[in-house]
Every structure is written in C-alpha cells, then in structure tokens.
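So this first bit is one chain, no partners, the form predicted on its own, shown in structure tokens.
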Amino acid sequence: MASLIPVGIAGLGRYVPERKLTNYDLEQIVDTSDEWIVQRTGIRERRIAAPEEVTSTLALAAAQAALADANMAADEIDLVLCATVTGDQPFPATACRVGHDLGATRAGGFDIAAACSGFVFASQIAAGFVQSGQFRNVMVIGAEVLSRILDYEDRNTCVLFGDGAGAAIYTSLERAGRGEYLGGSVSMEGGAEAILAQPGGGSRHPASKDSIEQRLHFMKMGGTRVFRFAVRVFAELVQKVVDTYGRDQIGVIVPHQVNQRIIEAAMDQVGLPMDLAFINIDRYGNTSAASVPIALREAYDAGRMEKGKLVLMPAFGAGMAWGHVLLRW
C-alpha cells in the first residue's frame, strides 16, 4: 500500500462585502439595541452583500486571493470544493460556477452543504484527495450570503449573521511549505431540524404560497439549545487536542465565529485563556461556512501562526454537525 502524501496549505484568501450593517442600523429595523446584541453575542457589525453580488461572486474573490497567496495559476487547480448553504441556486453546484469564473479549466467541483461546519468538513475531503494522490491542488471555499435568507422581523436571528467568503488551497506539504494537515473529525446527531434550519425550499416544504406565508424560507433557530450544544462540543474538541498534544503545543485556536459568549464559556470550561483564540465576530458576525476561513486568513495576517505550533479550527452548527481540523504551522 502506497504511503500517504503529507498535506499542507499553499494559499489563503478572504473576501467580505463593503457594506456594513451595524447594531445601530438594526435598531431602526427590529426591536433590539446595540447594548443587547453586544452583551449577548459580542457582535457590533456585519457585512452585507451588494444587490449584484451572489455567493459565487464572494467565493470567486476569496479564491483569487488564495491563488495569489499561493503563487499558483487557476489551471493548476484540480478540484474546487464550495462549502455553502446559500448557493447561487439549488443546483448546479456553486463550485461549478466558481471554477468556470476562476479559469480552473482542468478542475472538477462540487458543493458541501454542512452550514457552519462546511469549511472544516470540506478541508478534510480536500486533504484526503491530496493524501491519496488523486488530486494535487484542491481549492476549498467557504462562502455565504446569509442576508438573503434572514427574517429581519426576527431579532433572534437577523442580528447574528453576515455575508463573506474565505478560501484555502490544499496541496502537498512539499509544495505548500506550511500548514501541515494533521487530521480532523466529523460528527453529527441528526433529527435536529427544529434547532437550526431553513425549513422551506426542499422536498419537505417545497416553495408554495403557504410556505411563503409561513415564512419558511427564512432561517429559524432555537437559541438556547444552540448555545448549550455549541459550548459542549467546542470544549470537547479542544480538550481532545490538549489531551493528545499538550497545552503548550497550541499556538492559536481559530474557531467558528458563532457567538463570543459561546467561545468564552467553552474556553473557560477547558481552562484556556481567551487570548489563545482568534476572534473577529465583532466585525463580521456569524458567516457560517465562511467564518473559519475568513478568520484563518486574518489570524495569519495578524502574525498569530507560530512556526511549529498547532492551529486548531473547531466548528459546529446546523445538523447538528460538528468537527475540527488540526494543522501544524
């Protein structure tokens, strides 16, 4: 049996729309306040896609930035994976549009619909393809335009989410020279549609006059259950890495930016200081599948990646589904 090819990250990219929607803006739309939002979530503003921007627009910009970072041409990409729950349309895959617009003429592509866990799941798929030798260079993108499925009459959801995209190119460690992939995890507990979901639009509730009147095409969330779930699984994911590698090996934790209070509670539960985690939720809110790759690029730009240290990316969300990716930088 052939040995597995070591995998690394050759390039990182991010893109966020120009328009900012602040908490003060939301005060004019729904019954809420800046103080209420900041106290409960840590969010101060989020980005909103322009009318002419769709998910593939944001994904393309992030992918182009990752190619530039990797000093790689688009036709070197063998596979495009797009993690999103807000694709340009139900089908074909948004990855196909991005690959076409990117000029990835040799690539195949498909989408991963795993919501907030999408990027870490797609990263593990990419790493597996590279490890096996089936593909050399895999573009992984997390991209969302969540503002198009938010109910701006529901203060429990509309204050939390924003739009954006992030990307990473997985290739051989020899080519990448950084970000060695050490492994990850994928977990789920099904039957949780009532906790966090977009009920309308699929075969369960196809588009109809009734589904529109019931506002089923907007995101729905049971906040208290999500909070408890997220704290538990975040703490478990981090604790397993600490138990395996030791606390002193962790250079930075780049979590899904779900809610600052959730991150604080989980970090406290495992006895780690908050300054070990990279947080940007105050500026972007929760961008679902785009959250981790946007934060990963910004953590890199901020000099948070210490050579030889671990970079841990835990994520959790709709499904309920959760997992992590672990790198050694």
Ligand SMILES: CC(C)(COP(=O)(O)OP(=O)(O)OC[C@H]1O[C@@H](n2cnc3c(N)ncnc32)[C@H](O)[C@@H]1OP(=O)(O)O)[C@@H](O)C(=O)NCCC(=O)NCCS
Second form
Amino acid sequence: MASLIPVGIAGLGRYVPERKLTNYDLEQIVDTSDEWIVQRTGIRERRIAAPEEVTSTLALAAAQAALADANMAADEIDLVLCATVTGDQPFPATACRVGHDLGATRAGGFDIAAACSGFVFASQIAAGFVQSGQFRNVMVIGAEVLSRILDYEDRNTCVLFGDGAGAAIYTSLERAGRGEYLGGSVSMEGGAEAILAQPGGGSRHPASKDSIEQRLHFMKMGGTRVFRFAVRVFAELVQKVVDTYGRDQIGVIVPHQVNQRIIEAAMDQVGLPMDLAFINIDRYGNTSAASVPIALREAYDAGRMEKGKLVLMPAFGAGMAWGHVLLRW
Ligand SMILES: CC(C)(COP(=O)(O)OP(=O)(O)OC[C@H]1O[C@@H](n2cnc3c(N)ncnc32)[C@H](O)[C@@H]1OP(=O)(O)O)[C@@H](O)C(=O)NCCC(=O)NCCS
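Starting from the form predicted on its own shown above, please give the structure in the form predicted together with the ligand.
And the full complex, kicking off with our chain again.
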C-alpha cells in the first residue's frame, strides 16, 4: 500500500451576517430574560441572516476568506464539502451552488448532514481524500441559517441558536505548512430523534397542511437530555486525547460552541482549566456545523494556536452524533 500523504490546513475563513439579535431583542419576542439566557448558556447575542441571504451566501463568503488566507485560486480546489442541516433546499447539494459561485471549476461537491458534528466529520472525509492522494485541495465548509428553522414561539430553542459559516482548506502538509492533521473520530447513538430534530419535511413527515399546523418544520429539542449527553461525550473525547498525548501537549481546545455551562462542566470533569478552551458563544450562540470553523478562525486570529501544540476540536449534537478532529499546529 502506498504511504499516506501528511495533511495540513492551508486556509481558514469565517463569515457571520451583520444583523445582531440580542437577548434584549428576544425579551420582546418570547417570555425570557437576558439574565436567564446568560446564566444558563453564556449567550448574549447571535447573528441572523438578512432576508436575501441563504446558506450558500454565507458559505461562499467563508470559503472566499479561506482561499485568500491560503493564497489559493478557486480552480485549485478539487472537492467542496458543505456540512449543513439548513441547506438552500433539500437538494441539490448546497456544496454544488457554492462551488459554482466560488469558481471552483474543477471541483466536485456534496453536503454532509451531521448537524453540530458536521464540520468535524467533513474534515475527516477531506483529510482521508488528501491522505490517499485522490484529491489535493479540499474545501470544507460548515454553514447554517438556523434562524429559518427556529420556532420564535418556543423559548426552549429560539434563544440558543444563530446563523454563520466557517471554512477550512485541507491540503498536503508540505503545502499548508501548518495544522498537521493527526486524526479524529466519528460516533453515534441512533434512534434519538425525539431529543433534537427538525421532524418535518422528510419522508417521515412530508410537508402537508398538518405538518405545518403541528409546527413540525421547526427544530424541537429536549434540552436537559441534550445537556447531559453533551457533557458526557465532550469529557470522554477530551480525556482520551489527554490520556494519549498528555495534558501539557494541548495548546487549545476549540469545541463546538454549544453552551458555556456544558463546556465548563466537561472541562471541569477532565480537570482542565477553562482558559484552555476558546469560546465565542457569547457573540454567536450555537451555529451548529458552522460553530467549530468560525471558532477555529477566531482562535487563530487571537493567536491561540501555539506552534507544535495540539488543537483539539470536539463536536456533538443531533443524531445523537459526536466526534473530534486533532491537529498539531
Ligand atoms: C436549554 C437549557 C439552557 C436549559 O437549561 P436547564 O438548566 O436545563 O433549565 P432549567 O431546568 O434550569 O429550567 C427549565 C425551565 O426554564 C424554562 N425555560 C426554557 N427556556 C427558557 C428561556 N429562554 N427563558 C426563560 N425560561 C426558559 C423552561 O420552560 C423550564 O420551565 P419549567 O421548569 O417551568 O418547565 C439547557 O438544558 C441546555 O443548554 N441544553 C442543551 C441544549 C443545546 O445546547 N442543544 C444543542 C446541542 S447541539
């Protein structure tokens, strides 16, 4: 068997819509308060796509930023992967629209529907393609316009989520010169549709007058069960990396920005200080597949990547599904 090509990250990009929806704005919409939201989640505001923006608009802007960061031309991209559960439409894939708009004329593309784990799963697909030599440059995007599937009559969900996009280009380590891909994981516990889902619109509950009346096209969530699940798998993922590499090797943890309290509880369980984690949930809320790549770019801009140290990205969400990606910067 031919030896694997070492993989790195050539470019990082992010884009968030202009419009901010603050907790005080939400107080005018549902029975909630800034105090409740900040105490339970750490979120202060989130971004909301403009009416003319769709998921591919956000994804395109993040992808363009990643290309600029990598000093790479669009026609050098071989594959576009878009992780999203709020694509422009059920099909065709949003990745095909983004590839077209980007000018990625040689690329193929497809979407990955893994909710909040989407970016870390897509990253592992990308790394595998580059390692094998099948593709040289893979654009991985996480993009969501969750505001279009949120029920602004349901205070349990609408305060938690926001819109945005982030992107990373996986290529050979030789070209990238940074962000060596060390590996990752993909896990699931199926059959959990009742805990976190958008029930309507698929083959189980196709769009109908009934499905609309029952508000099945909006996200539904059992918050407490998700909370417990997230703390458990987050702590397990981080513990494994600590056991394998040693605590002192970890430079920064860039987790799925799910909830400040979940991140604090998991870090506490593993015995790691919070300042090892990069957090931006106060400004964006949970942006599902977009959360890790947005945070990754912001951690990079904030100088949080330490040369030679590990960058750990744990993610978890609907499915239930969870996994991680590990880089050495
Ligand atoms: C949703 C979440 C913040 C709730 O926190 P919690 O500590 O479990 O909630 P509590 O038990 O303290 O409070 C629940 C009460 O708050 C109420 N509540 C829910 N949302 C509220 C809001 N936005 N404002 C005010 N009250 C709210 C509920 O109706 C419930 O009231 P009740 O007891 O009268 O029925 C928390 O469970 C959570 O973050 N879960 C994970 C959700 C998540 O991140 N999902 C995405 C995963 S990828």
